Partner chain sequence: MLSDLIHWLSYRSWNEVLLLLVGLMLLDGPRYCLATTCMCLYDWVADTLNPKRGQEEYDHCPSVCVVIAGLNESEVVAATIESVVGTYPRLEVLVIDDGSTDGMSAAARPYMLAHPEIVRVITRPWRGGKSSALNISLSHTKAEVLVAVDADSQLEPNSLWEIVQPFKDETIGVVSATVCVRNAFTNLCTWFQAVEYLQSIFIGRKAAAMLQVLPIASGAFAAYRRELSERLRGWDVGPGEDLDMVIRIRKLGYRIAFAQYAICHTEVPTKWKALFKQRRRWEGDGPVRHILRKHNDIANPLHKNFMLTNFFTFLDNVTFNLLCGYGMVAWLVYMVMQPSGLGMEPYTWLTIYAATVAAEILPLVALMYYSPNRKRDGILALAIPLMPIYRLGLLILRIYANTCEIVYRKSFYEAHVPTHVANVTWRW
Amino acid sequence: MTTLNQAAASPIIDAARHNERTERRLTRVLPLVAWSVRADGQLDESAPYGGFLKDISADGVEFELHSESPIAQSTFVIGVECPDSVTRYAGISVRHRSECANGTRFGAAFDGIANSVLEERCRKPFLDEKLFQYRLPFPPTVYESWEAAGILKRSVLDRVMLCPRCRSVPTFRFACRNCRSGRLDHSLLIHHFPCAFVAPSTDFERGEDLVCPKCLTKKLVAGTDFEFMPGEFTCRGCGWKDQDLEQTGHCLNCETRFAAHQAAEEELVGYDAQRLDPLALLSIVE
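Show me this one chain by itself, in the form predicted on its own.
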């Protein structure tokens, strides 16, 4: 049971643990590479900068980039070469900068568009509820530039069937082979065992009893005297009759109806990334 003194002390203990976590610092500098990120999220076409990670916390980083002239960019994605030989990445926005012996020193926070691109929700396609189409949050050129730099790795997540006309998501049903309507009536047949007569179940109905129209046997019992069999489908739209239906797609966007075998198949592509976890990095370094 928790005592009153223990309950009163717990906020103080929690605060102390929080300060301990936030005050932990890197014991040595780590090499890094930094790419400048444009306002739309695409990487700048210029070569990346080399430098060193000086310090890191749960909120941001301090690092130096080497260059002969001051660096004016404010949004970067950095790749830190961690002690376990894995390069991990983080998106940052510069809060302050100053000149140093080899270039520019920065203080930055983990936020901005570069940080958003690396978030898991932005690396997986989602279903646009207006167009019923799968897409990624950013334009393809953004992911292509990050993939070319080796920051993101393309990954096939699934394979889907789409409308052949507009590439939107369809629903599927078994429908009329002639007009593709799903408005169907289905008849049920009865097979009378003794005389082998087969006819629609309505032909056997005589009030509350079932009577064979051929041999006139009364009070037929299912399973003993007869069996039910599937009959024809009749389309309410065009009147077509057939025992076989066709799996048919209906596009939720353009409302095109098409045979299922005509659907466009498409891979759903996402992207994997080795994201930088500040507290995990501190544990590795220590």
The other form holds:
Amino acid sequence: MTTLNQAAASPIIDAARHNERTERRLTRVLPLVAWSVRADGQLDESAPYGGFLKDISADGVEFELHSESPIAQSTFVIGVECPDSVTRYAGISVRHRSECANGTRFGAAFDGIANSVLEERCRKPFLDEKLFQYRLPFPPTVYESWEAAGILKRSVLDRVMLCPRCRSVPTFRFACRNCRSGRLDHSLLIHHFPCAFVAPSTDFERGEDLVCPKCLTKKLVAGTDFEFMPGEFTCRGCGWKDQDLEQTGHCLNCETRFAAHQAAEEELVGYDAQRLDPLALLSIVE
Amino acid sequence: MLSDLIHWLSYRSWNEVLLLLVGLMLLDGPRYCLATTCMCLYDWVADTLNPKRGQEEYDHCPSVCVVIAGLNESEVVAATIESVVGTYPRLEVLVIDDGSTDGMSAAARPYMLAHPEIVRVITRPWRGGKSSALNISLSHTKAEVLVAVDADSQLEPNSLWEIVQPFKDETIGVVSATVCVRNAFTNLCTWFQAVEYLQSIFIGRKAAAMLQVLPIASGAFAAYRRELSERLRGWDVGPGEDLDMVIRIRKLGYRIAFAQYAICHTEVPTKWKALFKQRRRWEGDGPVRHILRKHNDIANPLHKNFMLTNFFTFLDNVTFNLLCGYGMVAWLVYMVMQPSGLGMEPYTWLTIYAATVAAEILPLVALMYYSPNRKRDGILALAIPLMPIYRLGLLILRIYANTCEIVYRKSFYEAHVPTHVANVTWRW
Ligand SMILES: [Zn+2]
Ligand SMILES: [Zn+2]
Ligand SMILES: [Zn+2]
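Given the form predicted on its own, corresponding form predicted together with the partner chain:
Time for the whole complex; same chain goes first.
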């Protein structure tokens, strides 16, 4: 551990924010690693910089990065090795910079694209209302580069059944096995016990009464005289008849219909990150 | 020994010979011997005069719906469906699972998925009885011919073609078919049944159909003009629903035909006890319940639908299936009480036995004449010397079953239909 250097603390960020700052100060200098972040959110391919965290507040950080030549980039994701030996990350954008002994000293705020990527809502997929597809707010390459650097950790949130053609979210329902339509008629059969006659219940209906068309018995009582039985489903689309329906998907985007077992089952992937919490860090180090 | 017997016989008085003959005529075997021999002779002469006879092409092709209704037949239903699918062009197959608990419909479903335009499976949530299961088919098909096939029975490749040919004749309402025993060589019990089926169905029903007195089409394999089944609104509550249906169709004025070469192979009971139970049911619900009680109007000349053929069917059934049994008992008592001691004479019984065996052998010629599988049937026929004993057993069983039915309507307490159905069924 680096020994604390309270004297090194200096005002950070701009004057306007300065007033809101917490009065607490970082009592130790912590090592950090910083990756430069491109405008599209991807990490720069160049190796990360090493350096020290000098100070931190709820709004921003002050830190030094070591380099031979001046550092020009202004969006970074920094990983701070905390006293509990866990590295925690924060996205920042530089507000001001100055030369120092080993490299460059920065004053930066927790905002900008690097900060956004680390936000919880940007690490979880959401449902696109137009395409009915699950996706993450940034392009996959962003998450891949962050994951490769060890900042984000892939985690499976759930599994989803998707349209095998376009990967959109379908609705699932029991439908005709032949044309996969959900427009179906279902008949209910009646079995009259004494005469063994079986027919659709509509054949038994005479006004309010139930009359057996075979033996003409009137005022049939369910349970003692007759039973209901499930009849067949008839598809209004193609005329197919079947007693059992098939669970079928209907894609909300491309309208493809497919058997449920043909659906593309995919993992719904999000990313975990150890985020740097300035106040928590201060309370540990104080 | 034979000369002793002939010697003994030659010393009998005419009265005694007549008494022996009466006893013989009360038995099934000798009676059928006469009918089948005549029929066979007729066919032999006709076939000789016209060699092309019986070799007509199949020229009738109505749409057919095969209904396979069964309960807990998951092990055999697949073989049954396989024996049907692909053997006929205008075919539908309806598998109706009468509330099985052994996954029968699951065993049938793969065929529905493989042949979606042919096979359909209908599953009942709970058991409702064979008749109502068959009746489900009425609201599920518009085919011209309904063919009922038991789930444990398999058809031969040309069976459907054979069974629909008689429908060319517009007056034919129902076609009865041949039922063969598949497990004939399992043991003596099934062997006897195989011989019996050959004689009473393959040959016997042909004779009965020629004489227009056939009252039954086995539920194992039979074809019905659908329009008639629909007009009658289907089968009535069983047991004996197959026989009942034939009589009801005949009462509409239609005739029954027998398709001898529409063959199905079925599994018969392998245990004597199971056979006993099965026959007690068949015998009881036949003549007493359906012919003597439910459909006795066919014997009433004043009834508006009176037909002579139906009347003869009534007479034939009541006489031979019911009265002959009691006649036999009376004859036995009379024999034993003969003052001459005729009933105690071993030669009397030897004569009866020899005559019954002879009466089994003569129809054998007819059997061989018609048989499509002479080798198999020839081997089966080796059991013929023992058949009189088997037939005697059946006769006793028949008398017992008929008596039970007459006295307390036993068939209405059968497990053949579920209790909730049996409780509300009309009793005949
Ligand atoms: Zn459809
Ligand atoms: Zn009814
Ligand atoms: Zn789609």
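All of these numbers come straight from a predicted model, not from anything done at the bench. Numbering follows the first chain given and starts at 1. So that the term is clear: the rigid core is the largest set of C-alpha atoms that superpose within 1.5 Å between two forms.
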Quiz item: So with the core overlaid, does the Cα of K218 end up 2 Å or more away between these two forms?
Solution: yes
| Core-superposed comparison between these two forms, F172 Cα displacement 2 Å or beyond | no
